[in-house]
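To begin, one chain is listed below as structure tokens, in the form predicted on its own.
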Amino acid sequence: MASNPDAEIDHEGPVTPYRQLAEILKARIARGDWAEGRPIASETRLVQEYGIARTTVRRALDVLVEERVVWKVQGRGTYVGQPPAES
């Protein structure tokens, strides 16, 4: 499902909030809000921006990691794309 990068979370809709957020974040990445290899907004920022729980944000980010849209660096953040190859 293609999503509007400016959409808000619909808590009454049939799609779970974490899935909605995952689609919104993918749309924002596609729009160029965050460049390849650069960090996206922090979990705290996403919690504030979308008015949802941190666990919901984490689930959405986990979906994007599974889909290989982003990768996480503990203590640093979530980055667009795939991690650089180890040399």
The other form holds:
2 protein chains.
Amino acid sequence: MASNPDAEIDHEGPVTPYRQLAEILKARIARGDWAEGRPIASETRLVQEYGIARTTVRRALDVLVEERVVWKVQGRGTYVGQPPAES
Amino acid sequence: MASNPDAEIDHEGPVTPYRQLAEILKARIARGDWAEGRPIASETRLVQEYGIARTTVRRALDVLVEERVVWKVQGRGTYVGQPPAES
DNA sequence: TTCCATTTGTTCGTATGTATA
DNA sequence: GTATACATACGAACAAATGGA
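Right, the form predicted on its own is done, so what does the form predicted together with the DNA look like?
Entire complex below, previous chain first.
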């Protein structure tokens, strides 16, 4: 059951913001907002877009990294998919 | 009430470093340390001078840009005043 | 043209303190 | 007491723009 990719963060509901964002981002990736191998919005951008703290955004991204939905490169960005195999 | 242009950063007080620096820089500009249209000290210089991180310096400068006290040009510097009107 | 140093721009990594539910 | 959220700060790496040699 996919969540709504256009949902906003609900600070009152039972689901914590970071889990909400994780679901939203997965839905946006599934919808094709960002293609495989391409960077998603930066943490700062997500902070502005969803009105939540960077630590909360990072927590959501941690979930996606754990689930191998995205991978991160310091100083570059967060990419859809999995990291390239080591040479 | 203007702040002291010769103040140093107090990491213990109630006012955060980036706000302190913003006030200090405004005081220095008001005093004439840097004239209208001229570049102020570089970010790296301010980092060394005040012993704070570049991200913190940039945060202080963001405040000054927002208040139209200075404007920045990538690759050149941060200038006192406002950007020249578009031709 | 090419190269290099300087300066601002962007992005993720890590840590701390405070507040709230 | 615990988990979550937010604001702030510092660190590191690299990109982009500028200007001069």
